[in-house]
Structure formats: C-alpha cells, structure tokens
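Take a look at this single chain in structure tokens; it is the form predicted alone.
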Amino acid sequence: MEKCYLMTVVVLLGLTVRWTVSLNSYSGAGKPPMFGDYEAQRHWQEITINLPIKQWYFNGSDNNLQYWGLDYPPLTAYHSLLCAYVAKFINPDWIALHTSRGYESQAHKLFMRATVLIADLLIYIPAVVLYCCCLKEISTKKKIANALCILLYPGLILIDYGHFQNIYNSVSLGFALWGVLGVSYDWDLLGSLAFCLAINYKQMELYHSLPFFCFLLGKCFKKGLRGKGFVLLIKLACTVVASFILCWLPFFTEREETLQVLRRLFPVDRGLFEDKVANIWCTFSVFLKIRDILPHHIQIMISFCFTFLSLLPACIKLTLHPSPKGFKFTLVSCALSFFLFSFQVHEKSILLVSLPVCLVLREIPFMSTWFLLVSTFSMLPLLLKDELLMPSVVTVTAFFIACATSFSIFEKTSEEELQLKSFSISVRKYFPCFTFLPRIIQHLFLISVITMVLLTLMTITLDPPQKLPDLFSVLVCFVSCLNFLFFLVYFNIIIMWDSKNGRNQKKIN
C-alpha cells in the first residue's frame, strides 16, 4: 500500500513539473511566417482532418509541403487526426483549412499542452512506472527513486512541454519502452508489436532497431533454429509484417503513394546534419566544410560506414550472448552511434539515446546522471531560442539533486560500480599500475560540468563577436560532442568486457 502511495506521489510530482514547464514559451511563438514546431503540430491537425488521406503527404494547392509538410510515419498522422477531431469539437477555427495558419491563443495553447500530457499519461508514464516496479534485487524505495529520476529527466520535459517538439516524443519513446519491457521479460511478440508502433510513429526509432533485432535473433539462436527458435522467428516475422501492413494499409493502394510517404520520411536531400547538432559531422565542419567539399552521395556513404562500423561490435556481442542487461547497454551504444555518425541528425535526437540511459540509471548512476546532464546541455541553443532558460535551470537542478540524493552518485565511482573492473583487470595484465581509472573519470566529470556551466553563463551574458555570431552555439556542440564520444567508448567497453552477461541473467528457454 505504501509503495502505491509513494509511486502515485512521484507520478504527480512528475506531472506537476511538466505542466509548470508548459506554462512557458514554445517554439516559434509570435514569429511569422513559419512560426515553429508548435505550428507544425497544429498544421498537421489541419491537414489530416480537412484533406483525404491520399493527399496528406503530397504537395498541392491545399497542402504546401514547404509549410510544415507532414514528414512522419502514419501513426503520427492518425494521432494528429484524432487530436483534430477534439480540436474541431472545441473550436473549429483552430484547424480551419488555410485560415488557421499561425493560430495562437491561450485556449489553444492549453489544448495543445493537454494533448502532450494525455499522451504522456497513457503511454510513457505507465511504462516508466512498470519498468521500475519490475526491477529486481533492489528495495521498494530504490524503485520509487528510480522512477522519480526518470520522470524528472529535463531533456524530454523541456522539449515536449517547453519547446513543443513537432511530434510527441513521449509517445514514440513510450512505445519503445513498452517494447523493452516485453522482450526483456519474454513477452517477445507483444514487445515486438510495441516497438513496431514506435517506429511507425517516429522513424528515428530506427536508432533502436538493431538492438531489438539482435536480441530477438539471439533468443532464437539460443532456443535452436531447428526447434522452438525457428517457431519464435516465424512468429516474430509475422508480428512485424502484420503490424506494418495495418499501419500503412491506406498508403498501399498505389505504388507512388507509398514511395511518396517514404520520400517524406527520409529526406536525404536536406543534408548531412541540420542546425547546430552535437554530432561528429557538425563539429568537424567547423574545421572542414564536408557538405561543400564532398558530393552528396559520398556523404551518405561515409556516414553509413561510420555508423555501421561503430555499432557492429556491440550488436555481434548481443546476438551471440543475448541478455536483458546487454540489450539495454546495446540500446545506448547503438543509439549514440546513430546520433554521432548517421545522416540528417537533429539536436533533439539525443532523446533517443537518453531513454536507454535512463534504463541503466540503477546500474551506473554516476555515469548515467552525467550523460543525461550533457544531453540536456547539448540542446542549450534551442532552449535559449525558445526563451526556456529558467525552466532549464530549475529542471536540471532538480534532476541532479534527485539523482545525487537517491543514488549517492559521488560514492558510486569505484571500478566495480562503474562496471569497469573486467576492463581494468585486462589492462593490468600488461600495465600493473593501471589503478587510476576511477580518479580520471571523476576529474573528467568535474571538467565537463565546469565547462558546461561556464559556457551557459557565457552564452546568456555575453554577445558573440560580429564575425562569429554562432560562436557559443558551436562551442556547445563541440563540448557536447567530445562528451558523447567519450560515452560511446565507455558504453562499448562495458558491453565488450561484460563476459558475465549471459551467465548472470535469467536463462532464455
């Protein structure tokens, strides 16, 4: 009874923080002619309710794709249509064709914020609560503390409730988390279905697709491909195919219609990266303008090769030794590889890495907290653009205090608690004096935090030189990218040196 009461309090606290942030400004507020992501979401409701489904993804007199054209999978469009029906019932002016462009009012802002909160309540928050309740070998208070820290993660709150992302991240991440729960506890078909829904809601969920594929394939290998494993493989294939067919059925009537949706989902013509994003290509372009030097198709090939090679070792390890723990860490590694090296990355895509990092918060609280702080900092230029400085400072501070007090993170920096003991032992075979790794990591954390604080203060108090108007934004990207590269190496070390993955976890029958 006490557990349910405390978990309810945690959820209410998470909702309170979310709604408080939603009272602030949003993307593109009062900034015609394009406004921002808030207007994009409203415009999709306008399009889906006023036009036939065959016209949703096509350019036309009533659907100018240059003005926030729909560029997410069918489930996003269906969700927009559902919201549009509610909007039409409340006030048809909100979604009137053409005349509602740039519509802004307090009542409409309340409605739009409410749609995010309801989606959170229905999909993401229940998945977080169930995940934390299912954690084994920890006390009830630790489970509740884990849920509190995940629900207070500032990056997701600031983007969904402050910036107002042009697609509800809590929906796609919530479906992905339900998928993680399903496959981790041997509800493989339900887990696969949930993850397919995540992909069909937001195509960037492909960041998580290889770990799901490798984990499930590894399970099939363990069961034996001549027996139960083959049956499971067929069931999984049927589940995936059936779920995609159901989601895409209205767009399968004509070949050109299907191809047009795919072109909208994967707009390779937009370029290697967008805006100031803390990945390799944006950071490296400060020194060498890759987009101007290399042909477009070469850029695609290079990004594909770097992405594939960086995630390959972890995926092979997961396929050969499938375990829930290895699965979660591989989700982190692969998503981070996609963010750092793949083609056409947005700064908000770091949220796809942050979700699996939240899932390993209990295992490595110090490193997870550090990463989640950096992930929020990496979006600083976007948050400042939307006038979300105060909500950012308050939510980041609250999150850090919650993690520091719940997990005593500064006491969890030994080799064992950083999960680096196997790696350190291997190194000490050749360098016996290699005993200083925890101290190095502590010093790097201190340097990282001081740098982030100083850069934040410089960005909000100083004007950049006239010749370098993007100086502070570029520095934020550069510092964040260096941190992310360090984390990529760190998580891969954990994966590759964790020889006990398969033995310490429940055997897969």
The other form holds:
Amino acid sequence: MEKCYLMTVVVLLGLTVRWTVSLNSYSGAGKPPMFGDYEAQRHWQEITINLPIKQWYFNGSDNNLQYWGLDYPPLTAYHSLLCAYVAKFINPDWIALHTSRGYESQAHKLFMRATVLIADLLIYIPAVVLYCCCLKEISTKKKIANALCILLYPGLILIDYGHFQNIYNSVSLGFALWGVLGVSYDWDLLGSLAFCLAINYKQMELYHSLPFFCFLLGKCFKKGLRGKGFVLLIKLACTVVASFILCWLPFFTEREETLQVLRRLFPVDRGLFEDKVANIWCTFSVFLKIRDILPHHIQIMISFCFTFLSLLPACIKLTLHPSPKGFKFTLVSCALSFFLFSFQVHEKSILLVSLPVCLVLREIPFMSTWFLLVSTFSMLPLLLKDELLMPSVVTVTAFFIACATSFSIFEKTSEEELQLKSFSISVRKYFPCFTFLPRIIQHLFLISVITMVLLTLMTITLDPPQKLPDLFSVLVCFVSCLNFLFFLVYFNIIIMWDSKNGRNQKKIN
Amino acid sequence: MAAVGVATGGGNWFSALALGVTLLKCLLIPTYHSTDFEVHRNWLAITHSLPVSQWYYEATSEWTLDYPPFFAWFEYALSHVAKYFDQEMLNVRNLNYCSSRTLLFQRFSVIFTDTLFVYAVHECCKCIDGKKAGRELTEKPKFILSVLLLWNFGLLIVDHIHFQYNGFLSGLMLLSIARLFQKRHTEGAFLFAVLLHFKHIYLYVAPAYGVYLLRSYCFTANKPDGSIRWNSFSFLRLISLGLIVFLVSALSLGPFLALNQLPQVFSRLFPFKRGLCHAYWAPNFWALYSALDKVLSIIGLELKLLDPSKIPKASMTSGLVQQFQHTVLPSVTPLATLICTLIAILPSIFCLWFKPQGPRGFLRCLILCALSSFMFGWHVHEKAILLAVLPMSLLSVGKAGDASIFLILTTTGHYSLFPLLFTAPELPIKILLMLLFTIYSISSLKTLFRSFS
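Now show me the form predicted together with its partner chain, since the one above was the form predicted alone.
Every chain and every other molecule in the complex is listed next, the one we just looked at coming first.
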C-alpha cells in the first residue's frame, strides 16, 4: 500500500517537472514562414482531418509536401487525426485548412502541450511504473527510486516538452517499452504487438527491431524448432503481419500509395547526415568531407556495412543465448551502433539509445548515469537554439542528484559492479597487472564531465570566431561521439563477456 | 571519488531534499506572477532611488510601501544587487516594468532568501525526537517533517508563483520557535522582534510569545503542582527581554521617529480603510458573515421587507478593496474584529499562563493565535493561513491526534489558496503539486502512526 502512495508521488513529481518545462518556448516560436516542428504537428492535424486518407502522403494542391509533409508512419497520422477531432471541438480555427497556417496562441499552445502530457500519461509512464514494479531482487525503496530516476531523465523531457521536435517520442518509446516488458516476461505475442505499434508510430524504432527479432528467434530455437518453438515462430509472424496490415490497411489499396508512404518514411536521397549530430560520419567529416567525395550509393553501402558489422556479434550472441538481461544490453548496443553509423540520423535519435540504458540503470548505475548525462549534453546545441538553458541545467542537475542519492553511484565503481569482472579476468590471463580498469574509468568519467561542463559554459558565454561559426556545435558533437564510441565498446564487452563465461571460469577455478 | 561518494551518498538526504525543491523552484520561474511582483519591484525602486525620508510618502505607484522598516532596508539591500541585472527596474516611474532580467532577478532573490528557511527547517528537525522512528529513512519523523516544510505546497505557490517573500519570513519564525525549544529564549525573542519589524502580520502571534516568555522564562521555577511561583520572578530576565525588544524597535523605527514620520508610517502599516474583507475573500468568519448578510438582503428584497433604494451600491462580492456597510446585519468595525479575536485567543492564553507545558504548549498557543486572528481579523489575506499551517507541521509528527488535525488544516488551507492562481497554464501545476503534497502528507503520517492506532 505504501509503495502505491510513494509511486504515485513519484509519478506526480515527474508530471510536474514535465509541465513546468513545457511552460517554456517551443521550436520555431514566432518565426515565419516555416516556423518549426510545433507547426509541423499542428499542420498534420490540419491535413489529417480535412483531407481523405489517400491524399495524406501525396503532394497536391491542398497538401504541399514541402511545407512539413507527413514523414512518419500511419499511426502518427491516426494520432494526429484524433488530436484534430479534439481541436475541432475546442476551436476549429486551429485546424482550418490553409487558413490556420502558422497559428499561434496561448490557448493553442496549452492544447498541444496537453496532448503530449496525456499521451505520456497513458502510454509511457504506466510502462515505466510497471517495469520498475516488476524488477526482481530489489527492495521497494529501490524500485521507487529507479522509477524516479527514469522519469526524471532530462533528454526525453526536454525534447518532448521543451523543444517540441518529434514530440510524442514518449508514445513510440512507451510502446517499445511495453514491447520489452512483454517479451522479457514471456508475454511474447503482446510484446511483439506493442513493438509493431512502436515501429508503426515512428520508423526510427527499427533501431530496436534487430534485438527483438534475435531475442524472439533465440527463444524459438531454445524451445526447439520441431515443436513449441515452431508454433511460437508462426504465431509471432502472424502477429507482426496482422498488426502491420491493420495499421497500413488504408494504404494497401494501391501499390503506388504504399511506395509513396515508404518514400516519405525513408528519404534516401537526403544524404549521410544533416546538421550536426554526434555520430561517426559527422565527426569524420570534420577531417575528411566524405559527403562530397564519395558518391551517394557508396555512402549508403559504407554506412550499412559499418552498422551491421558493429552490431552483429551482440545479436548473434543474443540469438544463441537469449536472456532478458542480454536482451536489454543488446538493445543498447544495437541502437548505439545504428546511431553512430547509420544514415540520416538526427540528434534526437539518441533517445532510442537512452531508453534501454534507463532500463539497465539498476544493473550498472554508474555507467548508465554517465551515459544519460552525455546523451543530454549531445543535444545541447538544439536545446540552446530553443532557449531551454534553464530547464536543461535544472533537469540535468535534478537527474544527477536523484541518481547519485538513489544508487550511491560513486560507491559502485568496482570491477564487479561495472560488470567487467569476467573481461578483466580474461585480460589478466595475458597481462597479470591489469587491475587498474576501475580507476581508468573513474578518471575518464571526471574528464568527460569536466569537458562537458566547460563546453557548456563556453557555448553559453562566448561567441564563436568569425571563421568557424559552428565551432561549438562541432566540438559538442565531437566530444559526445568519442564518449559514445567508448560506450559502444563498453556495452559490447559486457555482452560478450557475459555471466555465462564467468560461470565457466568459476567452475574451472 | 570516495569523497564525492560520501557527499552524495545516502546520509545526506536533507541536502538532497533542499536541493531538489530549489531546482523545482527554478523550473517555476516562467510561471504567472501576480501584482505582488510589481509591488516588490516598486519597493526596490523606491528604496534605491529615494532618500529614507521619502520612503513612506512616495505614492507614484498605487503599491505604496506598507511593510515595516526592516523590510524596506531588505529591499534596499536587494536593490544593490538588482542594479547589475537591469538598471531600469529601479526607476520609480517604470510602472509595471517586467523585463526578463527583472523577472530572473526577482525570482532568484526569493529562491536565494529561502536559504534561511532551509536553515530554520534544519534546526526544527533537531527539536524532534526520533525515538519512535522506524528503521526506514522515509519513516523517520525528521524526514517527514523536512518534506512537509521544505516542499510545502502553500509556500511554493505563494512564494514562487504568485510571488512573495514568505519563505525567509517563515524561516525567521520557525527559527525563533526552534530557539525557544532549545531553551535559547533570548535568541528566540530577538528573532521574533526582528520578524515583527519585517512584516507586522506576525503581531497575530505576538500574544503567545509575550505570555510564554513572561510565564516560562521570567518566572524561573514552578511550584510542584505546576502553578506559578511568584517569588521566582527574575527582574533581570524581564529587563533583558525588554531591552531586546526596545533595541530592535529603536533600530527599526528610530530613524522615522527622528523624522517625525511615525504617524505616517503607522497609517501605511495599518490601513483600516481597506475594508473588512480582501478582494478575494479569505475563508474566515467574516466571509460567512458577509455571505449571510447577502442572503438575508436578497430574501428581504424578495419578501419586500427592505426598501431597494436604501441598499448601498457597493457590495462585498464585487471584488473591490474598500470600506462599505452591511445591509441587514450590523456593520463590522475594526474594533469589533479586535474584540472577537481577543475573545478567541483568551482560552489558549489562559492555558499558557496557568498550565504551561513547555515549548509544546507555547507552539499550540501560537497556532491557535494565528488561527483565531485568521478567523476574526480585519482585512485578512488567504495567504495568512500559512502562519498556522507551517508551525502545525512541527506538531504533526509528534502525536497522532495532532497529525489528523494538521491534515485537515493543511488540505483545506492549501485548497483555499487555489483562487490565487487562476491562469490556465498554472492549473495543472497547482493540481499536481496539491495532489503530491496531500498524498504524501496523508500516507507518510498514516505510516508514522500506524503502530499507535
């Protein structure tokens, strides 16, 4: 009973922080003619309610795709339609065809913010609460502390409630989390249904699809491909196909329609990366302008190869030894590989990596907190552009304090607690003096944090030199990318030198 | 790394709570602020730009200085920091000036001065005995008291949204209470005297202080049955108390006495022309009285018992701040409210004199004085309920009976503050924070006294 009350208090705190952040400005506020992504969301409501489904993804006189055309899968469109019905009930001017372009008012801002909060409350927050309540082998107090930390993660709050870009990230992440929950606790069909909904909401969730696939395949193999496993495989396939058909039904009537939607979803002609993002290609282009040197299809090939090479080991291991813990770590490393090496990655896609990292907060609190801080820092240029400095600083500090006090992270930096024990033992077979790993990691943490703080201060207070106007953004991306590469190596090490090996070691010794 | 670990480790929950609520206050910076914001900006301007002799005469803005001199000096000190944020706010003619830097400065000044409140809460926690505490941190009375005070809903929305400086004033009051608990009576008296000269609303609870200090400090011993022992009276203590009060008052009112401005200062401090009820009614007795009067007048008009031409035009429900007459029931004068208040506090004062129960008895008397003044006072603001709610928190973690009274008082008191924030964006904030505080207070106090019910 008491757990109920405390969890309610934590959820209320999370909601309060979200709403107070949303009182700030949003992307593109008062900036005609294009405004920003807030206007994009409003425009999609206008399109979906006023035009028939067949015209949603097509260029037409009523639907100019250059002005914030729909480029997310159908479920986003249906959600916009739902919001549009509510908007029509409150004030039809908000979604009137053509005339409502660039509509900005206090009441409308409240409405949009409220839709985000409600979506969050209905989908993401229950998933987080359920996830924390189902954690095993920890006390009630730790479960609630875990929920507090996840709900206070600054990145998601600032993007969904501050910047307003790609809002409703909490919806797709929430569905993905329901998927993780379902699949980890053997509710495979419901889990895969939830994950299909996630993919049909935002196509970026495909970053998570490989671990889901490998985990479920591994489960099928474990059950034996002759009997139960085969049945499970068929059932899963049917679930996935059925959910896709259900979502895409209106668009399956003509082949051209389906292709057009796919073209909007995967704009392959847009290039290796856009703007500044903390991934390998952007960082690399500081030294060597690959975008201009290599032809288009070679770029796609290279990014494809690198992505899959980096995530293959973890996925194979997951297929062979499926376990919920391995699944979560593979989610992290897969999403991180995609983020670092894939095509047309946006900075906000780091949220797709942050969600699985939030899920492993309990196992490796120190590294997870570090990663989540870096992930928020990597979005700094974006946040500063939208004047979200104060909320960013406040939420990051709050998150840090919450994690530090809940998990006592600074006391958990031994080898065992960093899950590096088996790795260190293996290395010590060749280099017996390899005992300094924790200390190296602690020093790296300090260096990383100091660099992040310094860069933040510099970006706020100083003006960049005339010749290099993007200096600070590039530096932020560079530093974040280095951190992310380190984390990629770290998470892969954890996965590969997992407890199975450790158990064998103990037996031998 | 170990040092950082110790600093952030589990032992320092108090700092985490204080820091957490401070961060929440920072998030509340862009919220709606009331006319009190302009009031304080105006006072910054007055104290900075004008000489002392003009402070209580300046009337360019309608928000004239109506707090005692110490508060004026406080605003003067703040103004010296303000000039680095935005010089324009210190111009008396800049009515309703509200640049983003002004907003930032003002909000930060409230957040910063709350440090005194945090310190006071820390001292109050020391006065709580934790003998019946559970093993869990969240079940310790100290923890619960800290949350109830630091995260108090009323204080958060009145200070950090509506905009006022109640945090550090309440901090002074709680600190003086804590000093009395710790038997440091002269310090407690000094702090209260200073508090009175910051905001004279604390006159409401002065009788409690006066009687307690006289009875339990000036009379150094009691007879075995607890009644007064007249020959233990210590003139020295009485004189030291008198000296403290005199010196503080001299420091505060001295300059104005020298300038022969005392009548003007008093007329500003006690504006009886303002009317029985504030623009937004405080939920006190006179609100019921006025409502009854209104109902009776309507009935009277319907039944043709009253002559419509004789009914005065101004009505109490028009949201104005002015003096006017009641129609059916007798009109209420300031003297009448004073008499009612005195009658209401008499029982608790008697108890404090004849049956002193140490600091706890004093605290009860203080709360009752605050409540009585709230109920029967002249021109009471609904924010005055905080005067009763905050000290009551101290009692609530002591006994189960006090805890249930506290829950009723605090829930209704906080709910009565809702009309202060009437804008749409703040609606979710006030509902969420209210739910948060209410759910936490009910569940934590229930758990604390679980084994005793």
